[in-house]
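Here you get one chain, nothing else, as structure tokens; it is the form predicted on its own.
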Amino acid sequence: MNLEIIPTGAALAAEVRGLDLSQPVDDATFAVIEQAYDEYGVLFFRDQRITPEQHVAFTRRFGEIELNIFGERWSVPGCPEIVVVSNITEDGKPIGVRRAGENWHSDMCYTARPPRGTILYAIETPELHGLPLGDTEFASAAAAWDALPESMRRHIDGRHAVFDFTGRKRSFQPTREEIERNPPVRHPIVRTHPKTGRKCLYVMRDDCTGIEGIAAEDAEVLICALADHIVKPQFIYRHHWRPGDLLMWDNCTVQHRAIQDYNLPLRRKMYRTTMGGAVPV
């Protein structure tokens, strides 16, 4: 295989081409991908026809696949690994997720091991004569540290916020069982990178809803400054979906939004996983 890897240009993400992930994927070729990787934050693969079961299995690649409250509603038939992101309804009944991740965030920060990445598969992707829409934005965290004046740097590196689930208004409602088995966790706001040392800023509002050692009103204006910085032009690549990509990102040093600019009959169905676990540091 003629593998190339060619970045976007802008803070992160990079396309990844010359590989068939329909075919198996041989050790060697796998370590270049994984750099490249954990290198730009967000990988994309364009015009892939892959099943349920090798997506399963590619995911598997980087880290046992962590299954979330999502799947536990709205999941592939015969694979509960893989959660269906969709506004399509059939029999009147959503088929998935429907307006899931409108607001920055990182993938279940709610969490005690929160995973190590997420991977998207397009199946349908919404367009208005010719136009691309449903569009995701990602933003670099670790480029926005590396941007921060030292005196910023100083005062947040070491403290830790506090993460809860029941802090962000989502599209269900979520059980008193899920919310229980979703208690508040401890994170730091700066996190290193598990392969590549790098540090990131892991601050998002609403799910991050306040930081130890602050008071609340200073904590506050702290949480909101530093996720505008986050999400500030230079720091984001917005990818333009098309049908057959399958797109991964970093949830450590990447957050990310979905734009929500369609609906039916305009359709868009999307295939997610979450891989690789581990505790923040």
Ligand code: OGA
Given for the second form:
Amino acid sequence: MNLEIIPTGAALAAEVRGLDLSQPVDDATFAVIEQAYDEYGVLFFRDQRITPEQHVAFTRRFGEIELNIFGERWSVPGCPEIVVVSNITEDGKPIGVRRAGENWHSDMCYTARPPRGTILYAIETPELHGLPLGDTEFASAAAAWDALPESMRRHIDGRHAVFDFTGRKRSFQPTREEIERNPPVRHPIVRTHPKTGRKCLYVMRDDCTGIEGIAAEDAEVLICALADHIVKPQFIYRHHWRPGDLLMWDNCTVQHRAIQDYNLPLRRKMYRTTMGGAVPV
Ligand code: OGA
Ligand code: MN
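May I ask for the structure of the form predicted together with the named molecule now, the form predicted on its own having been displayed?
Zooming out: every chain and molecule, the one shown earlier first.
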């Protein structure tokens, strides 16, 4: 095995080379991958050719698979674990969720047990005369915490925010039942990564509607300031996709957003799986 973990040099993210994910991953190799994933927050594997079943099997190595509101609308036929993220329409109907997150976010933070992580596998990616479009940006909420001044750390550590499913504008209208299934929840705004023990900021502009113990206007100022801090250039890695990329991120240490700079006839088609998670602490 000549597995290599190559850090991107940014505040997060590493490339893994020397692994063919269409083959079963043995326990020793998986342990190396999992440790790198916890450490770097984003891992990617280039030039993969995997079936939906192999994608699901790899995701299962990280625990339970989470089914979500995208999957109820746009999953791969016969494979409810895989959501299609795409701008393609067939017979006048979208084959996937068109926009999975243009504003900075951490997946499903509005749930009581947000997913551990998310895996995207690129089937088709847009490019213009060789220039890749449809990048995804990732920000390290752990590096952002590390860089905070001590007095801000003292001000926010131990506090909780309210996360509201209805706060964010989505590319589809959630049903009444979905809204009722996702009542507002409270999470710590400074989370501790369950594996590394690193502290991470957990604040998003669209989802956080208030901070307990802080007056509404002051909380709004604080949420905006922290959300902006997390996405400063020094905390960011920007991924230029190629077909065959499989990329995974950690929803505790990382926020992300999709860059919407392409349109049909430029096509983008990604397969997405979500790992089950735990109550943030
Ligand atoms: C997601 C997501 C970003 C992208 O699938 O959760 O945010 O670039 N995707 O498609
Ligand atoms: Mn997302």
